[in-house]
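This document opens with one chain alone, in structure tokens, the form predicted on its own.
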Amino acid sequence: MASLLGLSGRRFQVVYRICGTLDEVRNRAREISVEQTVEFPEALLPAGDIRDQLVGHIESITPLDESRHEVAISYAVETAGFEFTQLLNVIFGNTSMQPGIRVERIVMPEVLLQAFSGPRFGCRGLRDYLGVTQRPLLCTALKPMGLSATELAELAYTLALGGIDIIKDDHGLADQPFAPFHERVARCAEAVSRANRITGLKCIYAPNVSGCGEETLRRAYSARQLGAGALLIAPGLVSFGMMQQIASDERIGLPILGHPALLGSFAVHPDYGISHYTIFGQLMRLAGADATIFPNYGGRFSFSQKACKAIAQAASEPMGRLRSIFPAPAGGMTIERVPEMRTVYGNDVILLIGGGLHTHSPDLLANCREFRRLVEHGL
């Protein structure tokens, strides 16, 4: 019999980690099933599709230890409205304000994945764009904040001359008076292009376009017109929906580097929030990032090697028709760690070294060339 609400019967799953005894977890799982959908007293729900289909279904409860359980809850695909914002709302909306609940992963059927175009380039497309067939990609950031647009352009020129594939704005660069957005983008894009004409390489500059509301979109259009080769977007600041909109806009058509600013608060506690795998891997990819930047283990942040490898896994494992993307470990990275990073992440990785590229020796150009030599030829 056809659903009166037009429901297809297809469902997607969210796997949660819930703290508590088995009985407590059963009760909490039931509460989540209602809270994330109808948010209405269950006893008063009308019989039929609302009660039977729209309310989440508890598919499994698996003990991890005495006080933690993994719970799979499925939701009708129609509850997500086939849009990113509502999908997030169903996954974790109100429940995100409850203690002891963490989203571990999302399992989406093809009928729901088809609503999202995902990355425009992905790993293979970005390699073709840069003319790099196999090795890891090299990336760095323009630092420190406070340099003028002219000084940042001179820095970008040196970095491109040294063969750094992707030269991005530091995420703290916005539209400040010491380096206004339009001047900075124009000067840095021209500087990288000038270096490419000397080297014959295809290095690109990625300005940070994250801004307030529609200003993000305006900056993305301007960056394209001013000669930028990619964009840096922080979806934790501007929303995953905005990043998705820019990724799918044919008038922009540039690779996107997803930055983790503000998202760490979701992931750092093992019993709260959203897992590294999901927020830096699955959601970044679903929203159209071609590379996901995240703090590498062993640097100045607290991410473990296990968490970082989970992000890399989510960036590359099958996800319907969505292209795989590059993991881009960063934060406290050094040239000396390049061999280790190649062992851990393989070739499909963007190695992002920021300040460490400057501290390796006083000669920044030589440091860039050493970075590239290690990636291309090893020790």
Second form
Number of protein chains: 2
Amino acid sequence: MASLLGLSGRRFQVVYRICGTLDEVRNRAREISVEQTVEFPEALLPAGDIRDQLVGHIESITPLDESRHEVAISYAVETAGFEFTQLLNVIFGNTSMQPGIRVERIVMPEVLLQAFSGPRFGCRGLRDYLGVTQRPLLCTALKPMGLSATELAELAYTLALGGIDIIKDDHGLADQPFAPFHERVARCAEAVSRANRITGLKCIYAPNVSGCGEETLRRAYSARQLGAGALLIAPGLVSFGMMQQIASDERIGLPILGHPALLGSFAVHPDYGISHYTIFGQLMRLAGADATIFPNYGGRFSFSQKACKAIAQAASEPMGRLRSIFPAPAGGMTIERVPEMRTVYGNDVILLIGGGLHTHSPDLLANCREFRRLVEHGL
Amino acid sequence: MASLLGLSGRRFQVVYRICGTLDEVRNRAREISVEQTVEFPEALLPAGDIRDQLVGHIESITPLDESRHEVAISYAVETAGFEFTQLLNVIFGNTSMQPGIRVERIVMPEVLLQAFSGPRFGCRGLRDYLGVTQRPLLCTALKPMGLSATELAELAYTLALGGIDIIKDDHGLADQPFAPFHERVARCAEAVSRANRITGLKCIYAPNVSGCGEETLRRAYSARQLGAGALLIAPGLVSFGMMQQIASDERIGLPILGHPALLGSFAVHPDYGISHYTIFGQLMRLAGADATIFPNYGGRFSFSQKACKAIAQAASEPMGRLRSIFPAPAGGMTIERVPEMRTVYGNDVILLIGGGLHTHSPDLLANCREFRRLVEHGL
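Based on the form predicted on its own presented above, generate the structure block for the form predicted in complex with a further copy of the same chain.
Full assembly next; the chain just shown is listed first.
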């Protein structure tokens, strides 16, 4: 049996919040340290590195209240194989099937972070790309599903004329018969480009390229060729690993907006899953999103202001050499809330208003201009 | 605005369980029917098909108790674009971010099911492939992580000699430095083949090919070339769409064991996410797994016997022309429990015993033979 595995001795840490009394949590922590690594009866583990280094180390147990504790477990960086998929597997693969355990945050040493190139653009790169130095970026979505490619392109034209920076597909636009992917992307990219020639601004179109397996990659290549300026990707549907591959592909080379579809199930119960901070912040950024879209507090969804601020924090705080990214709060936002959102998120934010841009007044073009005026105001 | 979208009129149904009083649930159901489709202010929807057909239809609301209701919402099949990723998006994309809503089951018409080829082998195909006509299949895992490729191959050799049908990688084996993917797969496939020449049996090796983006596909091709007899894929890590692509790729053509890593977060809280029945049963099968691995009741995990039986039901009940697949209960199973598991699951089951095969007695070969004897007994 192996004993000298040539391990670096470097470890990354996962901080779990675990329900239970101190005794219960001690046991659960021990089980996690085995489950997430060797998944083997401890008594039969060979002496040496497997037993001493590969099994997770419980670094600390801190009571939060009588029934919940924060537990830090460290893992040898080699267990994660320096790839995103296996990193996620070590963090929470099998333990996702246990009740009352939540990943609060991940602490990664430089040697592990170096395996990930992260966002290609990040905040600064996306600002340079759009030529917007300081103010929040304006974003909206093409909808409703059911419009034809021509109708969506007309809509995109108006939105671009109105001064929106980023026009994304609604995440429900895929390759449906009413607006097939290629036709939609070609028409919308052309419409935005036509509007840019009139305004002199740089608005970009971000089609949704989420598809099955390699189809995501093919759509990303097509989008680039058809004149898209960015991509919308839902890693909950296509995997974080696929988003990472697209982010690091030179032949695509477009900014990525990470969409939260299906990822809600990880974060929405406070004692289960993976925290907002980690899934919409740390993991989105590590896998190469240049912006992370999430439902803002006080909209159609239930995220708290605290959770939203945690996402924004993970998007911008130091993380090795990985670029900071834009938080993009959305989900029932309105023009009226722009001043408040600027106060809460500051200037490094993408303000994403979808349906609310249509309800502000019957004049969509005027609504866009009002949105832009509010964002430029006071800078 | 469009009004004649050329819709077929065919719809699929998602049955949600929603927390709240009847009035609350009526409102929540209405919100879901909009959120999962047009995601647009209803008052502004154009008259015609978008408003009448694309918005979800609330088909029924049935009280379960005072605070929970079962709600059936139907969606036009065209919203799902006849592709897995978008189907999942319509089922639960944004609604995953709402608390207290759970997908209980999906009811798909033939026209939608026909878009999915599903499992290549299924129960009967896998039985033919292995030459096992009637009894449960025996499965175990190579572990612990940290063993070298040579050591894992030695282990595989012993397990194959002992009469195991399927030897899978532990799902934590990826491409780590201690047992790199290519070396591991080559050595283990060779070891199993060598044992088969001695026993005259057909044992197969199922390496874990889960990786980032296209890397999963590359590993699947390599595995086939290196002599693997099946594949282990974790769709929670690599996406259901990627598993589906591999299942339908003629050049790979191997049985797939679907692993539940990271999918636990969908099922583990009874009022949130996606039911065991749907995620480990319906979706695994629809995306082409020939067997669905899940933690058995009474082991290291918390799944109830009822939940496990629901998975087994979804694996085998009629589902258009899709082949039925094997349930593969695992997670702390022991040889002692084989008779009980046969009673609960019947013969169309893969009995997956990992660590328990090592603890039964110090003689691993004898333990495998005892496992096999128990399974063959009484047929």
